[in-house]
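In structure tokens, the next block holds one chain alone, the form predicted on its own.
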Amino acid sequence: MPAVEAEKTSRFRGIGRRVISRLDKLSEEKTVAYSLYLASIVFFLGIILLPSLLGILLKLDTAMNVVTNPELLNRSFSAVFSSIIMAGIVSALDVAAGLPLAWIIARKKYRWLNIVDSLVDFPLIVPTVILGYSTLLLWCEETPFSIIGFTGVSPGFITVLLLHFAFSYPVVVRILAGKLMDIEATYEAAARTLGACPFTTARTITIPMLKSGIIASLILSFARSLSETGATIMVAGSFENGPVFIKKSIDAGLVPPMVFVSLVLIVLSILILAGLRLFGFKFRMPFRKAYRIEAALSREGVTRVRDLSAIIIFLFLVLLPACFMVLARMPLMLSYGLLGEIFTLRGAWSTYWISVLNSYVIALLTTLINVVFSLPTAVIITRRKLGGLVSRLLEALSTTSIIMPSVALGVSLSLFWGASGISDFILVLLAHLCITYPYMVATMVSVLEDIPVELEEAGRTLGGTPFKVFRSIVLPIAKYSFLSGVILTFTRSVNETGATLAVSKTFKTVSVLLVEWVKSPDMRVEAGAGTLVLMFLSIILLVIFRYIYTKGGGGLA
């Protein structure tokens, strides 16, 4: 048997080295280059970008009938704002409270580092609206606290906050903590070596080479706030930003409100965002010396503090939200003996472990896809292959939907889409493509800005093809953002919620049930063990991912 075993495994990877040696051939080929970039773009317009905007913009001259209505208009203009100011504060207090928790996972020695760094993940797990619920129960009616005084608050612009900080500091951590792994420390050492301390050297080097992540994460961040609909919506109480509006309007059977609030909010994201990414890169921090009082901040007493407040953030304001649903129904499964029915499939498991599969397989999909396509685009962006006009259209774009409502963008889809006859499973999965894709463009376009051009050029020098140079060069460096990508694009689609209700009534993921347990009172338990199990599920594939990735070295052979 084991010779057998042996004989497969020769095989398989005879196979692989005639594949790795047939894609280097063809990756000298400037036509099949070049065709692979205008997939892409093809892709991006075809798939991603027009469906996502046509389907609203074929309801345009409704728009008009918000114009003529003052009252309806400054309601509108209000929601936008406060989804805009909302999403400005969250995405600040994500990279201002990620970047300590992203460079301990980086940069310390911690022998229970490789814990934390797993933990990041679990709020990503967790359906959005499920971690809404859980928010509600934590802050304000099942609220732990009490035994110190804190009585809750009620639901309104605090528990929205505290909602949005909660899903997008994962994605933020994961980005910057990627970032850092990337950067090469002999500058950093190089700057210790000439008396600069700690505190000094991460401020005039670190941070100025981490730029374009922190951009990425700022973009990602924004762009998250401001598209989360569902989850939203149970914590909101009377505030009402632009998700809250347009679910209000589409309840209402109300079109005009729903296509002029999302356009608005559409175009003034895109211009945030060009203008960020614009200025951002051109931002130059005006203190180059050393100061004083970076010597103190840098004491082994003040950053074990930094530390300890960075882990408790992430525990108690990020972590508690995502799994307290599942601790306050605990002792309920347990009476229940939940449990134990849920893997005998009876009564209402058996459609939970179907939905279940639909889910998994539908992240699947959607981030070998997007694998596939985004990294070329990430290339167009940063290397200029297609001109520097078509870079800059492209990386303004790329953003465009996620910068949406969800349930927006899962209605434009359905009115672009819905005509076409095509199955409820291949609409999901286009609207899940359409919802991850910015994850995986954002993520690489991060990584392959700050790897200089020469490295490549120096592989092609010494015989390399493209193909081999990037494998080889590119992606060992990237390989701890690609991963990153992955994982945000997989968690992102296993939760994702608002999107998949609109476009499909008949094929259910995981997250959708969950919603309709939740929203029932009979069912609430349920949704909890349900819960439990499909973060136990993810976990695991979280892990798998990390081992086949790592066993696989980060590159190919």
Second form
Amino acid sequence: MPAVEAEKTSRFRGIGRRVISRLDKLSEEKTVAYSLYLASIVFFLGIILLPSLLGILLKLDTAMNVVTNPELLNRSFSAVFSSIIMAGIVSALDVAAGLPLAWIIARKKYRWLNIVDSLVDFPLIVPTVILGYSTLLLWCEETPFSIIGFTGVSPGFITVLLLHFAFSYPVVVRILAGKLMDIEATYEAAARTLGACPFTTARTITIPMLKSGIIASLILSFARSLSETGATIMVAGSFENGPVFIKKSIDAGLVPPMVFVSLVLIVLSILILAGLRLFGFKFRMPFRKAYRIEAALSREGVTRVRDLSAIIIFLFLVLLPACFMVLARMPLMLSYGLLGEIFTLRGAWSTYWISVLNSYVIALLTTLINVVFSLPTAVIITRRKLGGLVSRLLEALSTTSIIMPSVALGVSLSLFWGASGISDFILVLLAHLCITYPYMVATMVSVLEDIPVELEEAGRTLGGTPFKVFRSIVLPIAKYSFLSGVILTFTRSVNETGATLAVSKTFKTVSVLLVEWVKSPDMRVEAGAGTLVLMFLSIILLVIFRYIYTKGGGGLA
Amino acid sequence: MPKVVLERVSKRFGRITALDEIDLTLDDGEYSCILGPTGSGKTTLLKIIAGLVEPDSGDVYIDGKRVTGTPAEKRNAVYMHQNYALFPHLTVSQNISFGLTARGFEEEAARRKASEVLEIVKLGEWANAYPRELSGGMQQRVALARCLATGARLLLLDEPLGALDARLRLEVRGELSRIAEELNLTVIHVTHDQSEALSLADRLILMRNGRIVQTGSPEEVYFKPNSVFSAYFVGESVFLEGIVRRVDGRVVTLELRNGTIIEALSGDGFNRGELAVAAVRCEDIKVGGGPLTARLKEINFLGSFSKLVFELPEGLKITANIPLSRFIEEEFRIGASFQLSIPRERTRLFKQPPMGLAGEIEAV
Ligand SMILES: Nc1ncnc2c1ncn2[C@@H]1O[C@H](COP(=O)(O)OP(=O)(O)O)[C@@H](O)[C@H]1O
Ligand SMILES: [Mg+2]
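Please show me the structure of the same protein in the form predicted together with the partner chain, now that we have looked at it in the form predicted on its own.
Shown next: the complete complex, the earlier chain at its head.
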């Protein structure tokens, strides 16, 4: 290394070190810790919770219009019912189908499985509305399975189910695989030598240890299914759940259904999710015996079939829909020579690149801000820093902004911030913070829950400040789960459309732009090309990010 | 110099009182052992001194400075966790350096210091291993080295030998007291193993249900237990319940349940007709010659000594320990009759505990 460069890096290091030691000093102060807790609670209430709910709270009186109108009331309830049923089925299927794949990824037996590992994040990169459109093409309009006699289904319950499964499945696999990697294989080995077959071991040892991850997965996929609007409308046909009903009413100029349905959905799902947390953590797998069927299920043939079906499910129900739109448009793209045009920065493509830049800036800021504020929140929740009641409340309320139908969230946010005259950039950032905050908190909580308190105690008694203990013990131990939280937040921000559209007409993220293109008949091929490029960019970004993280951030003592 | 004082320290967890108004003073350079059954509050007490748990009330002083409320990392007291809590993602050397870099050492200096300390615990060649690659005994030594490296003068050890096998335990025991002496450390060592406490302690603190039952040198506690519980938990005793029949100066005559009469010396005022418990060390019971006739029921050969279980009339059992030399010389046959005596100068008499004898020693 040339001398100048070396000096530069060492100066850089010096500054880094000084910053770290300042933070160390600061973290020793109890007042600093409590100010941080306070700040994170203020952030949560003032930036996340209140603005999300305000639009609804302000129009609370209009909810009566729904209650007094039997027809609206009926439709509202049936929409809420459909939403909850759909979310329940989706989250259950997600965990059932996601667990085997997470297992394959975490306990990789073959090197080629690394490919599966990288592909899992792939559907997260695709803007949800594009996924919706893609789903529609794949299963209804241009199905490639016509070769084997499948002529496609008409849009409705099934397509919504397929769509919701496709966009929430990667999240679940990410969380569970992260968890599984953090759980040491020694416990499994111990159980195996004690005579338990793999299936029994999974049931009695690994899955109970995985519980916090399973609960986090259920909560996130449930909430995501409840709130997704844009893509759902695209594939809903005559099926009508909460968000679809709200969107239809708003488009028809009716606000009361939004207020009423959002309110009922929020209350019901907070109850359901709180119940899930409460009973989920109390629930113990029956331990009594090893069932004979478990030995049969552990046989190599059976596990191979299971692994294979997990991979097939992933490939056909998740990965294929994610890229089908691009695949279907590929021949046209090639014949137009579009791919060469993309990099010319002319016409539509300059708008495209600006929107890509917008998206990444927003996603980066969203992730950073959320890490800073959701960590203290997660500490309050898991370490009961402000008492058990505050923990419970905070945890239950922290999911509110992803339970809400995203249109309703968008409307609510623009009502709250709209009058303040802040720029559209900030508005979009605020919306993205609201949408991704619960993901970050949920993953942080499940990270912290699994770190033995004794390791933190050891760090403290050896003289480590809270910040030092966090950075050199907690973070490295939980790095896979932490990484998955960051990836989730980042990708979710990049592919968000519903709320972004609702808060700003002028500031365009790449997802919003692609949705516009998809909807205008003469831009559909460009939409395909744009999606393709976005996928490539995101994959490169994810790979770089992952590389830096596993090489650098982990081992710092 | 670390001198530790606790004043009326209490701690509750919900309905459980883990510590109940503890007063305690430990001198500089002293090796204290806190002995007590599981759940008696030993860990809580240690963590309160370490600053890992805040007491509900009361104060902690280290070196004459009030440290209640001071965070753990600023106390200059280092706590070693029951199962070591080695950081799984760091090597042995990095584990040991942790406390040093936390104290502002540069990485290089920390590593050098770590390898010095590793020499003290004789693990020099394992510096780059990960904790999971070490045996239990080695992990224990790494944990100890990690504490020593911080340079803290007050060492708080929570059952440091609990996870080791018996042989190793003896070895490390010697090591511990050597290191404590050499580095002139003040050590508080929690254990539920009496022989560990007896052999290591300058001062022994006996705990039960969140209270301190007795403190003193090991000899004091051994020879002058102040309660049935002390006599039960330290050393091995035979307990005999009876009614006080006569008080003649210091000599108290006790009639046991089966009518057997024994005598004990006691300073406390006992009254005739009162219930009392006599405690005799198993090794103080004389086998061969004496007023009591008993049948040998059971022999436990334990190497350096043997445990003989005798039965008095009506099923009253007495256990006597006899040295190996005697066990070899004489013939002890199960079923045979023996004469026993209980020397009155070695018998301690206690008031009947409120929950009865069984309540006192079975609740443990
Ligand atoms: N964090 C805690 N939460 C609830 N109860 C606790 C906690 N720590 C200790 N206790 C209770 O306090 C009592 C004393 O515990 P401890 O100090 O660990 O005892 P010891 O170390 O002597 O076994 C026990 O009854 C234990 O269950
Ligand atoms: Mg303990």
